[in-house]
Every structure is written in C-alpha cells, then in structure tokens.
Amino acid sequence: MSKKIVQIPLGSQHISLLEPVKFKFSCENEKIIDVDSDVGFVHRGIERACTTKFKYDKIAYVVARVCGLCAITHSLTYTMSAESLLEGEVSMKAKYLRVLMVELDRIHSHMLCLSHVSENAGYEALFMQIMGDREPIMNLQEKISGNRVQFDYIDIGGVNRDISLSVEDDIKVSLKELRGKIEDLINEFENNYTLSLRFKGIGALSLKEAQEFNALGPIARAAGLVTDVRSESNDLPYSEIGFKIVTSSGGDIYARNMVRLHEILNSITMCENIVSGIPEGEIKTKFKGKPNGEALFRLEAPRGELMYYVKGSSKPMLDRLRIKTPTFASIPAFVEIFKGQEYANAPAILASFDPCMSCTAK
C-alpha cells in the first residue's frame, strides 16, 4: 500500500504566523517529512532607498523602520558602520547610553517571544500577563528616546538625548520589579508540564546541526553553540557592564525558552550597571568628512547577529548598503528543525524561533 503524502501550508496568513513567509510541509499522517520555505512575499526596497533617496547621515532613521522590535539595533549597527569611515570618536557616555537602549530592546523583544510561546501552549492569561509586564520597559524606552517603537535616538557621533536623574530612578525601580517577575516566570517554565516541560525534545536542533546550518542567536545558544557578537565587541563596553553568554544543551523549545529568560536577567543586570555607572561627558561629538571606503559591522540583535555592509566614495549618498538579518540567515535551521516533528507541534516550534520577517522583507 502506497503512503499518502499531504501538503500543508503554514503562512503567510495563519493564526501562528502573521508574517510574510510561507512554509510548505510535506506530511505523512501527522509527521512532517519535508519542508519548503518562501520568504519572498514582500520587498520594501529599503537598501535601494538608502542609496538613492537619503543622505548617509539620515540613514540611521530610515533603517530603524526595518523592524519595530529591534529598531535601535538596526540604527546602531548602521551608525557604527558609517562612523568607522568618518573622522571622530564617540564618547564613552554615548556608548553606555547606546547599550542601555539596545539591552532594553532585547528585554522587551524576548518577552514578546515568551508571551507568544505561552499563547501557543494554551496559556492566554500568561500571554496577557507577560505583555503587561513588558509595558514598563516600553515606557522606559519612550522616556529615554522620546518614541515608543521607532527610536530615532542613535545618530552619527552619539545619541540625541541625555537621561535625567528622574529617568535613572525610574529605570532602577522598573528593572528591580521586572527581575522578580522574570524569576517567577523562570520557576513557572521550569516546573509547569503543560506550559513548558512537555516541549522538552520537541523541535530540537543539535550542536552539530546548529553549526552546519549557521544558526544564530538564542536558537544557536540553546543548542550549545557559544556564539554572541557581544562577547567580541571592542567598540561597546559589554566587558565592563556584566555581560555573560547564556547557553543550554537541549536545543529544543524548552531550551530556547530558558535561554531567553536568563538572557533577560543578564540584560537587566547590564542595564542596572549602566545606570549606576554612566560616565561623564558629551552625548554627541561631531564627525568630519563623508563615508569613504567599505565597512562591515555586526551587532547582536535579539534574534542573533545583525550585519551591515556600507560602501561610500566621499559623497553625500552611499554607493551601497547591504543588510544581513538574523532571521533570514536562520531559515535553513528553521527548515531542518521542522523535519521529523509532529504537525501539531509546528505552531509551538515556530513561536520558539521568534522569527522577524519584517527584518527579512527589508
């Protein structure tokens, strides 16, 4: 008797994937035996616009629109790429403030992912609770930058706004309260079978597979791959503020959940250390010249390595801008993880990926 293979689409309009990407599963009964992906549903032409419509010193504000979840990381990665082709030095105070915003962004992005993981496990109330606990972080980013989502905060030479003593106090209070809530959440994820423990072994990626398929960010670290651009950074003060790489060995949904939860705690620690030890100095210094030459710069976005390539020839407009986003680079790993899994677990696996197709469809 021949086996019956059923083709099942997931995305681009699906309760578990409201993003412009499509996975097509080939299923034998309830098991996924093959996967095809298509990430070409949307193309916004941002790279082209940055070389034809906007001068180099305005591009940080344009690329912040690539994604609402990691806007600050996009603008910072571009800005530091451009700064490497100009004459000037960013103050240490500006570097601290830049990292503060990047790590607050990581906190709220990871919390959004965990809320979706909870929702896919059937915990609607926990989804609402995590989203509610995320709000104070969003409020802090608005107090620091003036904006709630697209933070037009990073500029060539530094940042656009300083923080007041009252905002520093708000940051300390909010982070202290959040730490307790995240510790409670860790306890819930470690001990609740329906929410988390039943996902042990589901959607697993081995260390070897993580290396072969170029996995990035929490997906890679959950498989035991020790990779984090922050550990390599000499341009930002991560070595001074308590950064630690968080890894696990399971490579499954459970491990990815735990990596994100512990990364939130580490980001809280770094933000507290920043606020307690911000150096004196100017928030912005003037850079001279126009970008001349080529530069490649990487930062660790919430989903992994974000890379910007910039090429200029001493003109107001760049010759080339290229953006490599972590979700796009992780698609091969996504596809591999699905194979051999039960179709019923596909939504939970997908939520644990924390895909950002807004970044991918740039």
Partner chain sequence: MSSQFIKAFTNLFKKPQTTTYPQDAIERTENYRGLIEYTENECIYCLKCEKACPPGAILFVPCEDPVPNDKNKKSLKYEYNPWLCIYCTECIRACPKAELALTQSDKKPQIGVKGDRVNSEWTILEQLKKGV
Given for the second form:
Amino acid sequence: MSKKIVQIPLGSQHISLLEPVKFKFSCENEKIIDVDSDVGFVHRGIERACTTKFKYDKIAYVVARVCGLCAITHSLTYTMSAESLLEGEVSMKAKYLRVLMVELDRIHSHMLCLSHVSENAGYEALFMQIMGDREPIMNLQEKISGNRVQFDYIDIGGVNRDISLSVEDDIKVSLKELRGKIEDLINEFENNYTLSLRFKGIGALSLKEAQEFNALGPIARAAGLVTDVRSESNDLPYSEIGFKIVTSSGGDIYARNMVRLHEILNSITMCENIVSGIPEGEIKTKFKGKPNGEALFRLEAPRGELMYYVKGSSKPMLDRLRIKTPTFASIPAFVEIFKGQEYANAPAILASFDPCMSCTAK
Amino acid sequence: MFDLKKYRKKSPWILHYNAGSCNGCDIEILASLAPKYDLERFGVLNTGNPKQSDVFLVTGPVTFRSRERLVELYTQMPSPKVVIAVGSCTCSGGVFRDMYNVEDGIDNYIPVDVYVPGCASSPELIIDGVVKALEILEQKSKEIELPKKLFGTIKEEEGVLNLREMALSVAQKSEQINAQKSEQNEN
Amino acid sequence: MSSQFIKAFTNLFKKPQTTTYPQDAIERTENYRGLIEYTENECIYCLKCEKACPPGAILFVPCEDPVPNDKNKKSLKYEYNPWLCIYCTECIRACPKAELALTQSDKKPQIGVKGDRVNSEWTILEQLKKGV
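Moving on from the form predicted alone, kindly provide the form predicted together with its partner chain as a structure.
First the chain shown before, then all remaining chains and molecules of the complex.
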C-alpha cells in the first residue's frame, strides 16, 4: 500500500491559539514531514511610523504596544539606547525600580505559559488554579504603576512614579505566599502521571541542533546551551541582587517546564533583595540635547534576547529604528522540532514554545 | 411553556478572535474566565466554533491581511448575534491610527453593538460590556419574531401579539385597495 | 495521592476566591489611572496638551459661538474622545496648570453603544481642524 501525503492546516483562528498564525503541515499517515508557516497577519507598520509621526520622547509609549506580554522590556531597551546618545545620568534608585518591574513581568508571563501548557494536556483544573494564583502579582503591578497590563512606567531620565512604604510591605507578604505555591507546583509537574509521562521525549531539541539553528531563551537553556544576556553586560545591577543561570538537559517539553519554574523562584529571590535594599535618590533627572549618532542595546525578555538599533542626526525625529525580537530569530528551530512528531501533539508543542506573534511581525 | 425569548440570554456562548492586536486585551479576556472574575457565572462558555456561538469578542485594529477572515466568521454565525469591540484599538485605531497597514477600527467592516474602552481594558470593564450586550441580545431576540412586511400595523397587549386585530386591519386595507381598483376600471 | 485528598478537604472550609462583581463594587487601588477631566475657567489655551498626546485624543476645534473667555483668542473648543485615549498621563505632565485645569480622576470610562462619537464622527472633527 503506497503512502499518501496530505496537507492539514492549523489556521488563523483556533481555540488553542491566542494570536493569528497559519501553519500548513504536510503529513504522511499522521507523521509530520514538512511545515509551511505564515506569520504576517499582525504587521502594523510601527518602525516606519516612528520616523515620520512620533517624536523621539514619545516613542517609549508607542513601542510598548508592540507586545502586551513583554511590554516593559521593549520600552526599557529603547530608553536605554536613546539615553546613550544624550547627555545625562540616571540615578541608582531609578535603576533598581526599573529592574523590579522587569522581574515582576517575567513572573507573570511564565505563569501564563505554564497554565496554557497544562490546559493543552487536558488538565483543566490546574489551568484554573495557576490563573487564580497569578492574581496577587497583577494586583501588585496595579499598586505600583496604575494599570494591570501596559504599565507606561518608564520614560527618558528615570521612572514616572515613586514607591511608598505600605506598597513595600505588601510586596514582601505576597511574594512569600507565592513561593510556597510554586514549590507545590514543582512537586506536581514532576510526579503527576498526566503531566510528566505525557511530555517526556516529545518535541525534543538536542544540543547540537540548538547551536546550529540558533535557538534563544528557555528553549536553548532546556537543551543545555548556557546563554543569558543578564550575565553578559553591566548596565543594570543584576550581579548585586543574586542572579543565577538555570539550565537543564534533554530539550523536551518536560525540561522546558522545569526551566521556567526554577526561573520564577530565582526572580522571587531577586525581587525580595531589591525591596529590602532600595537606595536613596531622585526618580527622574533631566536629559539635554537631541539624539545624534548610532546606538545598540540588548536585554533579556521572557522569551529570549531583544535588540534595538537607533540612529539619529540632531533632529526631533529619528532617522531609523530597527527591532529584532526573540521569536523571529527562533522560527528555524521551531520548524526543525515539528518534523517527525505525530500530528495530534501539534497544539501541545506549539504552546510549550511560548510564541509571541505580535513581536514577530511588528 | 418553554419560552425561547426569555431563556436565550441565560447561556450565551462566546467566540473570540484576534484581528492583529498586541495581546494585552487577549490575556485580560483569558483572565476574566479565571476564578477571580468569573464570567462562567453568567453561563458563558468559550468554544472555538462560530456555528454554535451568540457573542463575538474582537480585539485589535484590523490589519490588511486579516480582514477577510473577520467578515467570514461574522457571516457564519447564526442570528441573533451581538458584536463587542474590546479595547481602544478596536474601537477607533488607538495608537495605530493612520499607520500604513491598518484600517482604523472594525466599524468599517461589520456592525458593532458595544464599545469597551481602555488600553488595556480590565476584566471589570469587560464584565460591564458583556452585561450590556446581553440586554441588547434579548431585545434582538424579540424583534426577530415580529413579522414586519406581511401585516400592516403591529398591535400588542401586555407583550402578547393580538393576531385577530392585525388580520382585521389587513382585511380592511385590502378592501380599500379593491375599491380603488374598481373605481379606476370604471373611469 | 493522599496529600491531594487532604488539600481538597481543607478547601471545603475556605472562602471562595470569586468576587461577586455586579452586585458589590470592586475595591480600587489609590493610583488607578482613570478618565481625564477638564475645567474651562482655569484653562489658558496654550495647546501643550494637544501636542503631547501620542494618539491625538484631545483636539481644540474652531467653532462659531464659544464660551466667553479673555484668553480664547481664536474661538476654539475642547473635545476629548475616551475611546481613543490610552490613559498614559502625558497630557497632565505637559500642562502648566496641572491639577487645576486638567486632572486625572479614578473613575472608570463608560461603555459606548451605537450613536456615540467613536470613529467616523471623530474623523469629521479631525478634518475640520486641518481645513482651517
């Protein structure tokens, strides 16, 4: 009996997808041979508008709307690369407050990905429990900056609001309760039959393939590659507050879940160290001049490495702005993982990548 | 007796589509189905099937590539149906107004009933929007059963149609038309 | 397995996590960013808030019979669109009389229905402003 090749689409509207993306799988008796991907549904033309419509001090609010999950990382990277072209200096207190918001953002983004993965495995009760445990973090973000998602907190020169003593006490109490719940979750993800047996050995990426196809973020760290931007540069005070790289081996879905859970524990330690040791200072200093020259800056978003290139020539409008996002650079690794897997596992593998399509097609 | 008009608003099923947004409003819709702000108390269930749903939740300014899929999903839903536009981008374009690949707001393509503001909206505002949309759904469900073109006038007593009087008024009108035609034939 | 049974048993005696929203109001935190409010007598018509807004939700449109005010030399009127605003507080940081003429309250914005001035009517106001 000859084998027939069938094309099955996972279209732009699907119940397990939060974003529009189209994949066409070529399958031969339920094993995937080849993948054809289409990611241009969310392209809005932001880079062109930043050089014609908005001035250089308003771009931090526009660029935050490229992606809603890693919003504050985009506006912090733009602000730090524009500040290197102007004259002035940011105080130490503003740097500590910026790192606090970035780490709280990382905690809530990883918890959302974990709940999505367990919903795709069929365990819907755990999906509801993790979303319920995530609510105190959203409440903390609203107390510090005024809104649950899309903070609008970072501007050229520092931050927009100060932090008071009652909010600091609330942060300490909430993070202590959250640590106990995450340790229960680690126990659950290791020992439960549904979650551990279903995911071992599926969607694997070996160390050699991760180097060859340039994977980034938790996908690369789960395969054994030691790469993290937070340990490579010195502009933000990461080494003083106790940062550690987390890696695992194997590269399948089980290893990626473990890497994300241990990163949440590390972020909780870092936030507690920040709150107990904020220095004195001003929250915003004035910067002079107009941007002149070229600048490049990198930062670690929850999904990998994010890079910005800014070019100006002493005018209120910039000449060129270029954004490189982590999901865009990992698409060759995604396509390589799909080959050889069963077709029915495709939504579970896609949810464990944690793709952010609105970052990919800006 | 089983009255479909009264019980249709007790279990609305929703369909959610992302037409090019930044995902901020989508994770707030997912958080409003979570235990703290529970939309499932109103009987709401999130299925991915347009042929089985009553309420259409859209987010994002419509980009040039995703507008065909939006109109196809709207025509596949059976009436009566309600459309809710969630977020500032969906209502009028938001920050992306006048960018080159964006058609501002979904008003230009499908008729919208409820506009929910905010960037990003919070689950509290989404619950307000859904409660208002359910009242509009009840009103549309009553209007769909009223015949409009066949009978001349609509007479109602305490919410129940009075069919005998409506038939009498049609009979009087058809007698008048017949009388006018016979006058014209004589002339 | 037995730890799951103990946890399920103790959950019987705890309060539910759900807030009963439309009947009881939700507690708002103090710094919540809500609607922008405008007081006409304090305004000096310097137009700095219009230049500072990123999406352009505040417009000063020429009209025929404005409220009589000494500082309003070109007969302009203030228009605001809560369905285009992104609630970022840039206009209040740019205003020279910050808490008097333009303030940010903590009320939540209202839900719109058909007939409110959301999209196509706002385009008419934008063209009025450019045409002069």
